[in-house]
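Consider the single chain below, provided in structure tokens and representing the form predicted alone.
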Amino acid sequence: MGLTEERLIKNLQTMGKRVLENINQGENPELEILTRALNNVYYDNSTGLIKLGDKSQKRYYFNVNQAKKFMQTLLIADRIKWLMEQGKPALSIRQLFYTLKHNIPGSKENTFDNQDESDPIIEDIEVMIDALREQLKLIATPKGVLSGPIMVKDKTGDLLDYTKMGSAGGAVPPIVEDDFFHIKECSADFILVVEKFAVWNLLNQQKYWKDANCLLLTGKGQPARAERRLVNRLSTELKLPVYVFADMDPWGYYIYSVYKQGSINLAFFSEKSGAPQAKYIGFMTKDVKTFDIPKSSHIKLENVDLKRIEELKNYDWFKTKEWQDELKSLKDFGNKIEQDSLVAKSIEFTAKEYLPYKIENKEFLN
């Protein structure tokens, strides 16, 4: 997938050579970076993904407001190149920050003061050389767990059987590219992505994945990059349908859209992390009546929820009639319902009644 390690190293070298050319020609050293902001993000109807536009900005060395960030960009690019050339183990983005943080000789300044400075620059470099940070020997901490009929060979050569991970499930590793997470076998019929770990855990204990012959995954709320990339691989490479099960609130709806279309903040990553065929399986406003959900499970919408509903209504990827109707219904209903609360019906209700009914009757939002 994507560019080879050799090509990525050459792209990093090219970045440095351009800066040297600026210096040798007596010009102000510059770096050109695609703008990663809302005004350079658009929804591509043809692919069903959020994408980054072609607007760019320049970062200059001889600019009081940009000099430090310019220096930081080169420091990070140089360290990434070194990690790749030396075949070093992948570092967490936190560890990278610490390897580069030091005092600048002859000054009272540090190269970096906090990780909030280094993280966005890593994303800048990903965009500049068309790479995933995972390809650049950098990882973020994953949160996801997985269970179901899939066997994977990992980087160490161990064979992992996700039907035998017990009640805790198997951790989603920080890098899920083929070299690190090679899918040997998978007999699942679909992937069920569950917003909450507690709900995932209950389903896993009941071995819902066995009864439904599916993969059961949770990103424990808003997913990290590894979970999104894994869902993308399972959807595109194995052609597995993706169903997302989340809370009936604007936050759950948005988590679904992150798995499906990608996110605004990481629009450059969407083609490698989105699953445009994903469907929202619930929980939905019409389910309240269909399944006779008790009023004790209702939580009144607060102002922050109502504001978020209006924001979602204005996103292009939520402008289909069915989603506009759902968002209006939620606002009119005036309450949100957490997927956890379905246990009020019975502990087995979600696995034995709700999910089978929704899938069999294709009760989805797309």
Contents of the next structure:
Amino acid sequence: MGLTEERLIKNLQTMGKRVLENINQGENPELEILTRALNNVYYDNSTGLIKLGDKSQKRYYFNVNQAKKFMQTLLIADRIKWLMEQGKPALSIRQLFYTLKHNIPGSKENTFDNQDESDPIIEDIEVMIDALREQLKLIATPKGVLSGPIMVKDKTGDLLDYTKMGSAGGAVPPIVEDDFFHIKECSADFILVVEKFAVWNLLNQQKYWKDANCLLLTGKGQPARAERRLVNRLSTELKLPVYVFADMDPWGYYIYSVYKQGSINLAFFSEKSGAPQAKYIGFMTKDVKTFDIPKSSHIKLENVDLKRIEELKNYDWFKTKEWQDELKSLKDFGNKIEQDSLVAKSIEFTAKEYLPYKIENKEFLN
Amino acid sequence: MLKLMKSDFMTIAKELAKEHREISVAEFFERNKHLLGFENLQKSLLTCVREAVDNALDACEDARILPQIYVELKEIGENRFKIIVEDNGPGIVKKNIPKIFAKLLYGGKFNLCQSRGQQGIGISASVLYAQLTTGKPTKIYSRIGDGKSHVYVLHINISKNEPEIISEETLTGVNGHGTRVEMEIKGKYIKSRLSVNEYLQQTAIMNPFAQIIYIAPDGKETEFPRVVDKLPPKSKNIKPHPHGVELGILIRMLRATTARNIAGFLTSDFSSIGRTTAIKVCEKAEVDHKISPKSITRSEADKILDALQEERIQKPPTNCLSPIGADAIREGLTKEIHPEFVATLSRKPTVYSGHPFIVEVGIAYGGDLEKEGNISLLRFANKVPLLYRQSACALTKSVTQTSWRRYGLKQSSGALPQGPVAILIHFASVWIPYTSESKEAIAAYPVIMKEVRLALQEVSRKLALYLSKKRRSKYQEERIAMFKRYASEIAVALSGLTGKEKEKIEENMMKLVEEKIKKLELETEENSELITEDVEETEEKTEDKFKENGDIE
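I've shown you the form predicted alone. Could you give me the structure of the form predicted in complex with the partner chain?
What follows is the entire complex, opening with the chain shown before.
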């Protein structure tokens, strides 16, 4: 990772040249692509990250089911190379889709019909040429919002002070690499990553970041690439502890794990986006008693929840004793607790009681 | 030429005559004309043409002459037509002309053979119909090759059922042979379904050895050409098989026989009975085998009939049948429909109720056939098209009961299949088991249904094979077009990636596609696939509930 733009262009060239060679030698043109699926993903204990294995599959031209995808792969590769060479502004992956979608002459067929076709191919190319989408001048839309004591110099030259972003907070830009998002100053003691915007919003209005001297970030549910990359930078470059505040249910747990160990689909991105030191600061089953959460705030676990709990149990990165115990105990408890529901205790409960108590007593799940 | 059918009418007519002497043949006809094909103007026109054409074809075939038939319809007034039918048959000897055309139910023997004539009551009924509806006599020209032409103008004496000769003359210095009939009737002309044109076209399909020229009322001439130069085998007369007779027929045969005793009658007047069997039958029926057939009473005849049915008797000979054969059916379908695919089949003779029969089928695809809607079903009995009462017919049921989807055709359950297909079924027998007197639908004897079904299955399998081959080759073409289409796009992309000339890449790419196609076609013939169909190892979607990365804007 971290290859130069010239190197990436060269990689794309090589990819094209190999296919040309196939053609000139009368062979079935092929592309080799690392498999991005659960069966080619493993949990690396030494780094604490989910990583991509080395299983690959070939995409052939003379295969009725693959021919179109083969063509689409080359079209996208060519377009990415052109974008980099021309020094054009970064495009969203939807915009890229539109630059490539066109009618194939002499037919009623389009090169691409919808974005579902182009998105996975972009990821294919990322792994093929060992690049990150951000380096390829392609952006996914970030959803993240940030506040707290950090000063950043934006690519535009503007200086951003995240203590002065008001009640809405500051947006996380699509690309948070150093040349786009240069961290000038940061006096925070830790980062609090909040699963839901509503909870983040309440904490921000109460200026929790000021009381706790922390950065307050939300990815609004499943985080996009930019939020994950930002957490990774703050955790590795500034050595800030990361606490993930999520729902007490398997979905919340999984969001925590995406920040911490990475995701299956983007396993190749884990090293750039993971934060192995991150800790779960959300509700634990024993907290229900500790904080005397009223029964009215309990939500019964549905079948999908129970099924998801079983899936989490089987992920290698959830195989620590404390997580296995917690998953079992959640199942036994039979209910989930949403982070929003803590306002039932009192509006200030989360900021004034819950979080300080957790941090002071180091009551985390790891 | 007598058909058994006619003798049935003879029985009815005679019995009617006994009981009610005052009822004339004309009244009998008037009362029963719906049974004889004259229930409405449209059908009456068709029936008159059909009787004349069927007779002409039978006469030619009997005399081993390749038929050449001329049919002309002239509209001479509102719902009034002149019908002219002329053939190149052997002609009719002078003395027989009046009776054949102007005496209802004229005939003699009990022998059976496969002929068209079973269809109706015969040409004399048409002559009577003409007389009753327009009052005009029928004119006959007959040449038997002796240089003369006998011309008769005939009426039927209705009360006596005898010919009434209006005029007769003999022309000399005339060449060739053949018969020409001219009559004037009330009728209604239509062009589409159930029309004279449809009847003639189907006749042309089933009789490809005949040339038929048709002048429609609008003056338009249609030629149905001869495409086969060989007549079907001549059908031999056979005597009735004991398992195929009914009491009425048996009684009449007993009256008419020249045999001196009953055992002799059974061996000489029936097929497949030897003397030993004959005596055994008499014993079982408790009838002295030495007595004269003329002295047999009705109840004795009944017992003899029962004894005959119980006795195991050899199957009847099948040389009485005259199938047209798979090749001729193919020729017939091809010349009239111009299909892209035809399969035909002529089954071996089989027997139902003592009557030998043969089923012949053909299936045609494409060509002039309508792409949408039901298939065309062409039913024939002894080479004569059956146009009416399609849904009541066993031949139709055999088609609707077949599951056509497995043969690549659309079909709603219990209905005819759909698509550009013609299915031809020919039922040939010395005795056609019609469901009713109208003689348009064949009865559903299980053995007949089974024969038709087996025949259909065999030709349909061939059609299915053809259709799947056709679909496959269409699929191949689509694939080739796809590879070429994408190749142009790939050339652009590869040129961008490598900086090489786009035209050159495209050229090489096309060359590669051509090469792979050649190999592909070669291997397809061996029924294998070069181009792999294996599905790319399915990319397992992550089990995450939420879509990661927020990629979709």
